[in-house]
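A lone chain, given as C-alpha cells: the form predicted alone.
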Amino acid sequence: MPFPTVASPIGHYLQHLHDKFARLEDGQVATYIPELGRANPAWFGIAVATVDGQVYEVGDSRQEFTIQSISKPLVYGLALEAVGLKQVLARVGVEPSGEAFNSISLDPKTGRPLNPMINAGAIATSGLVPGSSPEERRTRLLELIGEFAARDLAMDDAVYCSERDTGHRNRAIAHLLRNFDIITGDPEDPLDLYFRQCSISVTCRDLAVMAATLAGGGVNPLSRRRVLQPQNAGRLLSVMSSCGMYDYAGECIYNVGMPAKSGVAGGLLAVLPGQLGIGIFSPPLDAKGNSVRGIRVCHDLSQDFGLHLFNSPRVVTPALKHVQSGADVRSKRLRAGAELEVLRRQGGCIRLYQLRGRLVFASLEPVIRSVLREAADCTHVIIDLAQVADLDRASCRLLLDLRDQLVRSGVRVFLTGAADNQTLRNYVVSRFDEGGWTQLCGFDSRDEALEACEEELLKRHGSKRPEPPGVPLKQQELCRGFTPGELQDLAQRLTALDLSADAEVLAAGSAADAMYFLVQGEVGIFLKPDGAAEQLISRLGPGMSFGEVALVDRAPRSATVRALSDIQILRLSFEAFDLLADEGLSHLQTKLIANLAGVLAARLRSANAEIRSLK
C-alpha cells in the first residue's frame, strides 16, 4: 500500500515524480538471484530525509526489499570503526575499478580489491568485522545497520538462501582472496557473512534515514545516536562518489553531484552531506544494474532543488530570522483604540516570517515546515525576504508551491522586499505573468504588506474607521469622554487647515507651536538619522493626533509630518491650549493631558511587544 507523505509542498512535488516515473517500463529485475525475480516491477517507492529527522515519502515506501549492496558502505563504516583505517587500507583499496559490481578488480601484486563497493573489495571488508564467532558478526553487523535505520531490522531467509546456492562467482572471489591473504581462515565465513549482509530486509524509509545519517556526518536524525566517527562518514561517503554506482559512478557525480549506492534489488540511496538523504526504490535495473527509476528520480532532483554537491553552500545557515505574530508587531500605521482592541484580539491570524541568508533547498525546507503547521491559524501570511542574499530557482519553485498550497487553504500570502530580485521575478512572470508577480510581490516591504494585511483585518471584523468625510472631533482619540458642551468649548479654539498630498505640516527641528487632529487623509512621521536617508517611522489615519507630545515639553520638533494624500486637520495652538486655564476650562486641559498619557502608553506597549518579538 502506498504510503502518505506530509502535506507539504515538497512531499506534493515528490508525488510529481512519482506520477511522471510510475508509467515508465525500461529495464529489468534482476533474476541472477532467483528469489529477486519474484519483485513486482510496478513497486516505486520515493523517501528524503532531513538532517534534522524530517521525513517525506511517496509512493511504496514502506515496501520491504534485501539491502544488497547498499549495505557496502555501511560495513565498510563498521570495518573502520572496529579495526581502524590502516588494517581497512591493507585489505581493500579506495581507487575506482570503471566496472561491474562483481568484477575481479585485485591488485595484480598484493591482491588487494581495488575498492570496498565491488564484490570482492565488500567480501574483504566483511571479513574485517569483528567477533568470536559467526553467530556474533552477524549480530555486531544486523544491529549496525539497525542503528543506522534507527529500528530493528531482520534478515530475509529465502533471499540469503537463494543467493548463497547461487553466488558461485562470490565464491570463487572469495577463495581468490583467502589464496592472496586478504582474507584469512575459513573463505566461506566472510562469504556467508556478505550473503547475509546483502539479504537483509529494509524500506525506501530506511535508505533515506541511512543517507541522512550520513549526511549529519554519522548522526542518525530520528534517534539521535551517533553510529560512525565523522571522519569515517567522510571516508564512506568519498568512496561512495566515486565507487558507489560502478561504472556509472563518474557520470553519476557529474550529473547528479551526490555520493549514492545502489542494490541490485532496486533500491538506490544518495546523500547530500550536511543536508538530507534520499532513499528511492524500484526494482527494474538497467543494464549497469542500477534502478532505472531511482536514478531518473535522483536526476530530476538533483535538478530541480539545486541539489548538486558542488552546486551547494557546504555551509547551510537557518534561513528564518524571526517569526512575529500581527497581535504582537504592527505596521506604521498607528491606530485608534477601537482598531488596536480588534488588532490585539484578532492580529494573531497575521504571521510574518522573515527570512534571510542563502536560500537552497536545506535552509528553506525546514521554514515550509514551520509555516504549515501554524497555517490552520493563519488567515495572512507574510514572507519577508528583504534580508536574503540569493536564492536559486528551486528555492523560487519551493515559494511559489507554498505559496499555492497556502491559498488552497484560505490564507492570503505575500512576498515582500524581492522587488529587487530578478530570480524571483522571472520565475514568477513564467509561471504566473505580470499580473502575478504584482499580486504577489507588489509590497516592497513588509510593513506595507502588514498595512494591508491589517486592513483586511479591521474591514472583515468590522472596526475599519469610516470613509470620507472623516472623523469628527467627537470620534478622535484625545477627545475621549468629552461632553458635548466640552466639544464645542473646544472646537472653537481649533483651526480646520485643508493641504494637499506631499505638503509638508511639521519640520524637523522647528518650534513646537500647535498640535494637530487628523480628521481626514494620512499622514507620515519621518525621520533623517545622521548620514541616512529620510525614513518612515509611521503612519497616522483619521482621529488620531499628532505634534501632541510637545505639549508636555514644548521641545523643538524632533520629526517631519508629511501629508500622505490629500489631509484635513484641525490646528490647537499651545496658546490657545494655555489659555484654557485662564478662562475656566482647566477640566479640558486635564482631559486632553489624560487621554493623550494613555495614547502614549498603548504606543509604547505595541512598541515593547514588537521589541519582544525580535528576540
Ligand code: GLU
Contents of the next structure:
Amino acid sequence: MPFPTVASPIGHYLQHLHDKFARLEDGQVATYIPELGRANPAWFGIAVATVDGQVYEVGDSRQEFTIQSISKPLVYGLALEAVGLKQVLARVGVEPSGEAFNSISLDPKTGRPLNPMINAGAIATSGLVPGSSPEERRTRLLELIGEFAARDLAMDDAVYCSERDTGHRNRAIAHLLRNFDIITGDPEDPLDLYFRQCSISVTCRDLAVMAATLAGGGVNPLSRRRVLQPQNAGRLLSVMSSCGMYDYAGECIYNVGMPAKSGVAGGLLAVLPGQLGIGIFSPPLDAKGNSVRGIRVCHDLSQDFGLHLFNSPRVVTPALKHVQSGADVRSKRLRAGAELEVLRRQGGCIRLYQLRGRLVFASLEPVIRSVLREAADCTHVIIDLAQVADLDRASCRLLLDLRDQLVRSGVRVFLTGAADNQTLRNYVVSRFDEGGWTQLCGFDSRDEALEACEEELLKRHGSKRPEPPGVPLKQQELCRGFTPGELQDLAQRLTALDLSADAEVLAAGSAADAMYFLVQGEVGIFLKPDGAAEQLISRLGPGMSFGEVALVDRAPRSATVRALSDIQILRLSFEAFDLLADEGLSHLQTKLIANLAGVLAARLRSANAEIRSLK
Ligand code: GLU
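For comparison with the form predicted alone, please write out the form predicted together with glutamic acid.
The complete assembly is shown below, putting the previous chain first.
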C-alpha cells in the first residue's frame, strides 16, 4: 500500500494565512494607470522561497501582474553592477524621503533624487542601464530582470501603453532630471525604459525567487547563477530597507523587520538576508500605496516564523568542531620504540583545530580565543579547514593575523584542507606571495601536516628514525627480549624479500599464510570502504611488522598492504611458526605472541585516546 503524502507544515501554515486574509476586503485597486483598474481585487497569492531553492506557494501564485515599482531595486542593483558605485551615487542618493512614490524629492542644490526607490531616483537609475540603443537597453534589462526570476519574462504592452499615455507626472520628473543634468540626452529614453520596466509581467512566485536571490547574496537559488555581486546585493537591500515602502518604510522595518518593496499593481517582495524571500500578490492598496493583504501577511509571517532581522536569534554555528592534542592523535605513520616514547611525552605540543561550517567573525572569534588560551603550551598548531563550507575575506584576514601572532611567539602554524579555497589562496598570495602560500598551506591533508610536526618534534628531541641499512631482526619490535640464540633460530625460518615501490604485498580478502618484518623502506595499509575510493589508513616504517594480526586469528586479510618505497622484508610463514612447537621452540612462539600482544595493546590505547579526544 503506498504511503500517504504528508503535507508540509510550512505549506499548511501559508494556506492558513491565505484563508485568514482572503476575507479582508479593505483597500482600493490602483486606477491612476487605467489598465491596472482591470485587476480582480480577489486575486491573492503567497510564495516563500528559501536560499537553497525550495518554493512554497498558495492561492493565485501563478497569476501574472505587472511588477511596477518592485523593478526599482532590481534595476538599481543592475546599475551598480554595470557602472559601479561611484557613478550611481553621483546620480542618485540613499537618503529616505519618507514621501509618496511619485514625490519629486530632489536635492535642492544638485537636483539629485534622494533615493532610487522613489520615481525620480528610479528614472535616473534607468538612465544608467548600458546599451547602444533604446532597444538594446530594453532587451538587456528584460533579460537581467529575468535572471532574478530564473525564467524568461515579458512586458505587458497594454499596461505599458496605458502608463506611457497617462504618466504626465513621471514625464515632468524626467524633464526636471534632465534640467539638472542628472540624466543626459533625451529624457524620453530613460522615461520610456522606466515605463517598460514597470510593465514587466511577473507572478508572486517570481517575486519570492527574486527575493531569495537577494537573500542569497545575489545568487539565484533555482538557476544557481550569480546575478549580483554580494556587496551590491547588500547595498540594494540597505536602500530597500530604508526607502522601499515609501512613507511606510520606517514602520515596515520596525514591525516586519525585513527589507521590502511594493508595487502599485499589488505585488510585494520581502527579503530575510541569508534565509528566504517572500512574494505576495493582492491588488487592493492602502492609502500609502502598499498591498493591504501583502502587509498583513508579512506581519504575520515575521511574527510567527521569527523573521525580524533585528530580533533574530544567533544563527551562527560554532566553527570549532574539536581540538585534539598530538599526544592523543597521531599521523598515519605508525611509530615504534624511542619515537613512540617521544611523541607520547611531547606530542601535547602539537594542537589540531578542526573547523567546520561558515567562517564569519562571530564563528571564528571563539576559535581565536581557544587557540590563544592554549598557545603557551604549543610548538605546533594545525588548523584544518577541510570541513569549512565558506569563508569570507574578513575571516581570511583574522586567520592570518592569528597566524602572525603565533609565529611571533615561536609557534609553527599550518592551515590544511584549503588547497581548493580560492578566496584564501588569493588573500594569502596578496599578503605574502606564492612562497607564503606554500609555507602556510603547502600540506593539503591534515595527516601530512601532522606527520611534519611529529618529525620536527622528533628531531628537536633527538630521536630520528634510523637511516638505511635498516632495522635488523634484533631491533624489530616483535623481537624485543630475544636472546642471540633465539634470534638465530627465528632467522633460519625467515625468507628475505626485496620489493620495489608500489608492489602489493598483501591483498585485502586473501587468505593469510604469513607475517612480515619490515627491515627497510615504507609500506602503506589501505582500506577500500564499500563504494568508496581506497584510503591510506596507516604507514609503517622499518622495525615494524605487518600481517601479524592473522597470526592470532588466521582470518583473511582485512586490508591491502603496498610498498610505498623500495622495501626489504622478512617473511615468516604461519606453517613455519606452527612447526616451532614440534621443533622444541615453543618459547619462541610465546615470546612473539607476547610482544605482539604488547604492540596491539599500545595501538588500542592510542586509538581509544584519539576517539576520546573527539568529543
Ligand atoms: N509605474 C508606476 C509609476 O511610476 C510605479 C509606481 C509604483 O509601483 O509604486 O507610477
